[in-house]
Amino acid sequence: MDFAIILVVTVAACFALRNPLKACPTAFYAAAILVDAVYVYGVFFGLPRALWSPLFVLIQKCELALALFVVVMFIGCLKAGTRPYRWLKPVRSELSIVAWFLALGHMAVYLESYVPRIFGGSEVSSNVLGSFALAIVLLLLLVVLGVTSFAFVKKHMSTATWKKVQKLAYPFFALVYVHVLLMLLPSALHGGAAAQASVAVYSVVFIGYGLCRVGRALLDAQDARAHERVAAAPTVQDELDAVFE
C-alpha cells in the first residue's frame, strides 16, 4: 500500500513542481544523483533510523522512480490539448530522467549483490537467476531510454529513430510488472497480506495504463479518421462549381 500513498504523492508533486523542473532540470537531476549517493552510502555504512526508512521505501524498493515512470506513461493516455496533458507533457522528458537517475540507484545496489550469488560458485534458485536475467534486460532498455531522453542526445537523432527507440518504453514498462510479480507473488502466494495488498495495487496500476493506452490509441485513430473524412467532404463551393460547369 505505502506505492498507492507514493503515486498520489508524486502526481501531486509533478503539477506542482512542473515551473521549476521546465526552468531548471539540472537541480532536479543533481537532487536524484544526491539521494542515490545517500543512499548507497547506507547501505554500505548504515545510516541513522529516521534517514535510511524512507531511502528504504523510495529508493531500495523503488517505489519514488516507478511512480515517476508512471506519471510518465499516463502522460501518454491523456487526451492531447486538454489542461493536464498541456501542463505535464513538455516536462516528461524531464520526468523521465529524474526517474532514470533514481532507478539507475536502486539497479547499482541489486545487481552488485545478485553478481556474487551468481557467479560465486553457490547454487542459486532458478526465481534468481529468472530475477537477474530480467534485471539485465530492464538495465539494458533503461539506459537507452533515459540516455536518449536528454534533448542534446535527441537533437543528434533523427525523428523517426528517436520515436522507434521511445517506443521501448512498452516493453520495458510491462517487465517492469512482471519483475514486480516475480518479487511479490511468491510471498503473496503463501499467504502474505502485505504482498497481496502489494499485488493488487501494482496490478490496477499497470493493467489500468493498458487497457488506458490502448483506449487512447483507438480514440485518437477515430479522430484522425474523422478529420479524414472532413477533409475529404465537399465545401460548398465545390458544389457549385459542380453546378456551374
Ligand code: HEM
The other form holds:
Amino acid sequence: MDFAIILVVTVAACFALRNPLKACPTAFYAAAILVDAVYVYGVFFGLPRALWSPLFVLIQKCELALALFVVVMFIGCLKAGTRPYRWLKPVRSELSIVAWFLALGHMAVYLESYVPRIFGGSEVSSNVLGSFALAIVLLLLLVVLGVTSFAFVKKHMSTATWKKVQKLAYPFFALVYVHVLLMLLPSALHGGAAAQASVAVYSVVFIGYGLCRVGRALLDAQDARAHERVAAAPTVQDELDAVFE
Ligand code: HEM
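Let me have the form predicted together with the named molecule next, following on from the form predicted on its own.
Below is the entire complex, every chain and molecule, led by the chain shown above.
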C-alpha cells in the first residue's frame, strides 16, 4: 500500500524538480548514491528508527526506484507533443539513472543474502534458485540500460543501436513484475493482508502500464496512417496541373 503513496509523491516530485534535474543531474545522482550509502551503513551498523524506517521502505523494498521506473515507462504512454510529454521527455534518461542508482542498494543487499545460500553447498529449493536466476537477469538488464542512459555513452553509439538497446526496458519492466509476484504471491496466497494489498497495487500499475502502452502504440499507428493518407492526397496544385495538362 505504501507504494501507491510513494508513486503519487514521486510523480509530483518529477514534475516539480524537472528543471533542477535537467540543469544539474549529477547533484541528483550524488544524492541517490548518498542515500544508498546511508542505507548500506544502516544495514551493517544500524541507524536511528526515524531514519531507518523510511530507508527500509524506499530503498530496501526498492519502492522509490520502482516508482521512478514507473514514471520513466509511463512517459512512453503520453502523446508526443502534449505538455506533460514535452515537460518530462527531456529528463527521461536522467530519471532512469537516478532510479538505477537507487535500485543498487536493494540489489546489493539481497544478492549478498542469496549468494551464501546458493553457493554455500547446502540444498537450495528450486524456488530460491528461480528467484536468484531472475534477479541475475534483472541485474544484467539494469546494467545495460543504466550504462547506456548516460549521455557520454549514448554519444558513442549509433541512434539505431541505442534505440534497440533501450527496447530492453520492456522485458526489464515485465520481469520486475514477475519478480515482485514471485516475492509476494506466496505470502498473499497464505492470507497475508499486507502482501495481498501490495500485489493489488503493483498489478494495477504494471497491467495498467501494459494497456496504456499498447493503446498508445495503436493510436500512434492510426495517426501515422492518417498522415500518410494526407501526404499521398493530391494537392490543389496537382489538380490544377491535371486540368491544364
Ligand atoms: C539483483 C537483483 C535483485 C534481487 C537480488 C532482488 C531481491 C529481492 C528480494 C529477496 C525481495 C523480497 C524482499 C522481502 O521478502 O521483503 C525483493 C522484493 C522486491 N523487489 Fe527485488 N531484487 C532485485 C531486483 C529488483 C529490481 C530491479 C526491482 C525494481 C526496480 C525490484 C523491486 C522489488 C520490489 C518492488 C519488491 C517487493 C517489495 C515489497 O513490496 O515488499 N527488485 N527483491
